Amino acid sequence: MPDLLEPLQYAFVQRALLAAVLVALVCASVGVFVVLRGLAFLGDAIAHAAFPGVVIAFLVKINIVIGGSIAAVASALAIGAVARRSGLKEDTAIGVVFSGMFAIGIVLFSSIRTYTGDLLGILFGDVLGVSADQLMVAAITAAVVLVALWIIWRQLVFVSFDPIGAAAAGLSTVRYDTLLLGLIGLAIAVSVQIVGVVLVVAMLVTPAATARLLAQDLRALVVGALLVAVLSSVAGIWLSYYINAASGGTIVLVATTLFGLVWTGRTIARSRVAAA
């Protein structure tokens, strides 16, 4: 039987666990609104739109997380502005901004002739390669997102469930929608360096979607999403260590497996109730 505490003797695994838990907390908290408001495509778009910011930061030799954060938040706000002012549907605005931003990233990336291991890590994730500096930036960004969510939580819930009533009560739905988009952008920016552009949308959507299958109210949904996200992150790191697999992908596979198990169990339970 393997020693379950063996991975903890390595500093890089300790950093990976802390980083993965930070991502879990941030993504699950923001992901509740992503799932409730049907913004999964938006999350995917912002994750890809962060890529040009990462490449530009690499070229000018600044922290790539800072570059990704700026691009992600700017893209989220641009999507909201285009959707409001152009008369186009939100999914159309998402498609325009997402494809344009990602194309910029591809063009810039193709112009680089030197080693680009850091950028490939951003695309596909490199949890075990998280440095102390990256962990610090991730912790600060995560704290900003979580504190901001805590401050405006009630208003966001009101605007999300009853935008007409919120407007009648004097709340600016545009302001809070913009704040939510900005927080989604920050959450994605802090997560991209851990699980990568390709997988970050799964961490935003899957834990919250799993919890929604069982939750009867918003409180249960939030708690369930946090539990699924943290469990997936910790179990994914541990499993990837012993099977020598990519940690980011393993974390997402664990989360997807939990979703599959919950969905299957719920379907069987409903079938039995219907048959009775």
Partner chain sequence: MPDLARVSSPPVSEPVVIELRGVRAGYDGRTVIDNVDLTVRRGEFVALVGANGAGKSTLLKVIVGLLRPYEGSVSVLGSAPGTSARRLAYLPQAETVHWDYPLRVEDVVLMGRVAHAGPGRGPSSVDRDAARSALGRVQADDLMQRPIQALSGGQRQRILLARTLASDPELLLLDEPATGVDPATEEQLMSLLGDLASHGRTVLVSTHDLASVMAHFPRVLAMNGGIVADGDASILRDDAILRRTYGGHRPGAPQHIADEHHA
Second form
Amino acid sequence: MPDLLEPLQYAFVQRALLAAVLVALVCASVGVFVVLRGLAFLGDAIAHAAFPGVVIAFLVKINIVIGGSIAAVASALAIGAVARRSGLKEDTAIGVVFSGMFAIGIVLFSSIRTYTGDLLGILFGDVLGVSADQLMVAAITAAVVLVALWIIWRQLVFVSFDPIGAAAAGLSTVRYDTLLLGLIGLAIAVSVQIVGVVLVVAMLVTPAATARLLAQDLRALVVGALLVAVLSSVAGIWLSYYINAASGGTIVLVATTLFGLVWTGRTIARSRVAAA
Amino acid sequence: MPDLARVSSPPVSEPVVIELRGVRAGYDGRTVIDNVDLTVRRGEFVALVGANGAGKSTLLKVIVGLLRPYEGSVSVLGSAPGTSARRLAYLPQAETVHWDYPLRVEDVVLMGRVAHAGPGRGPSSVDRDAARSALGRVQADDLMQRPIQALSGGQRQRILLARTLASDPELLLLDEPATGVDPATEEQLMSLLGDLASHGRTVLVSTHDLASVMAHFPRVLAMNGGIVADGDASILRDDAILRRTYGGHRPGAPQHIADEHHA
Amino acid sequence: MRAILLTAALALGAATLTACGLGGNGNPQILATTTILADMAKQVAGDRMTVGSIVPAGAHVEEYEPRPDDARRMSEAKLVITNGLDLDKWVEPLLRNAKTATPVITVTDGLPDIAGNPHMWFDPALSRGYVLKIRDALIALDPPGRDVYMLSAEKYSLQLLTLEAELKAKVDTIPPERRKLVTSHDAFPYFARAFGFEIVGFAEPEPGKPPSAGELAKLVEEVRSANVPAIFSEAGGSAQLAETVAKETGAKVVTDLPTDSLLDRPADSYIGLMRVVVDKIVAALK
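Switch over from the form predicted alone to the form predicted in complex with its partner chain, please.
Every chain and every other molecule in the complex is listed next, the one we just looked at coming first.
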């Protein structure tokens, strides 16, 4: 039995754990709305569309969370605007835009021929390289997201549950949707460091989806999502240490496994009830 | 619950709550209602009738402020539509509501209080009391903690109605609130709404149920691309009006069938 | 619709920018895979032949991805110089598609390797072996230039001999117990053997592949127990990992260590590069 406390003695593992927990908190709370409102595709699109901005931030050597935040929020708002105004069916327009932006990022990156090594880090996460500075910026951004979410929570729930009723009650659907998209963008920016552009949608969706399987009310959904997310992050980092695998992928794998277990358990429980 | 079959019209001295002049409105450039002139005073209890597509929902949306008219002037509660959102309550046709959300009945009813609350504040005890009493008035207080996924169609309607009541509005606009509701519940709803009107709220209800209209409403607007007729329930016995409203289709209202033989 | 057009316009713009960055490299008669090999070839070929490199200065060689441009230049070249031992594995598809008659030489052929590691040029003695192969290939390609090539190769080999002595003298100023190397990737076994260093470890288990948490922890342990004074991060990469290890162990970080590619002056030639490498190492470890 390996010494389970062994990884903790390294400062870089401590930082990685902290960063992963931040990602878990921020993504799970925003993820509640992503799951309830069916925004998974949109979330993935925002992450991909933010990629060229992240590349630029990386090349110009701005802190990647700051640069990434600007890119992700800008993408989120742009994609939101496309979704609202598009003449084509919504997801077609979004699909064209985000894959085009992603391709711009790839072309940009490959044209700067001297920096190849860190593309993997942006795409799949580079949690071991998190510096204290990056952690600080990530923490501040996460705090901003969580506070903002707390402030607009009730209104956002209303607007999501019954947009017409909420509009009639004086809540601007456009304003709250835009705010939500901006918060999704910031959550993505914080998470790109840990899990990368490609997997960040999993952090938004999987923990909240798992909690949704069991939750009877909103509070249970939020608490459940946060628990699953934090558990996945911590277990994922630990596991990746011992099996020598990429940390971002391991975290997502743990979260997905949890989803699978809960889903299977629920299906079995329901068939028992049905048979009885 | 007071057993009123019909609410009488309020005196003309009551302030005007809704005023529309020359309104033309619709969607995507199409016109759905045209030449709409309407005055509604405080305490009135008004039914909107007409076939599907006649413009009942459109008219309500214009008053609520969800739809801006192409032409004409609209004044609601003394100002432009949409600006007095806190003083009115709107019950839309229930299709766009996500009944699969993990919420309890109390959570939904409390949404009616959101506009009263500031940002970041949870529901206060005042809010919860308002929610409880609103649920009581629709005879649903035993449903407070029930998950909304477990509600029947009629219960959903009552919950949404409770939500509108919880916000304590001066003006209520309800778009087919009796959809999917059994006749007994519908009777209770209409009585409740009539009771609100007689206590100083203004209530507009769009409905298909002409028998119910005749039983409860002192004022009826018959619509078909605009307002065809505006008067008391007797207009529903007028052939010409019915023809213009339903385009020749005559719904089977009991008095009407009797009168038909006299014409 | 407007959004789609805007994206398409942006994409076209980016593609154009990229295209402008490429091209303009001409068609050299001698095409080497790396700038280091190209420099050596230039020293021998002199003015008689034009020399170019596939991988540009400053770029990582092992992770390089060839472009259509490279295939074109390869098909126009009269001689191709590769390193071999998988440093430039990516050149194989290019070679297959080039004219079959083009002569290709692999400079590490026949030279004694350490566990198949390709970074032989870090040992100036082995580099002299590279030079001989290049000379012979040039003579075979261009027999009238025989005398020129023999002379240049001789002169260059002498320079490399002198370089070797010079660098060894510099290294001698480092106390033996501090001659420990930790770098980004496994590029220094020949250097270590030639100049008397111990390789304590390297961050990337394979070139371009970041370490896992466990592997990084193991490296930190090795650095601690060997008391390594400095961690080197290579040019063209990020210093993140080096800084992480350094923070855990109290070592200092030295960035921009040249390895597989030439850089700006003074590392713009093979001899210059070797001097910069040794100077940086000596300065950090003395």
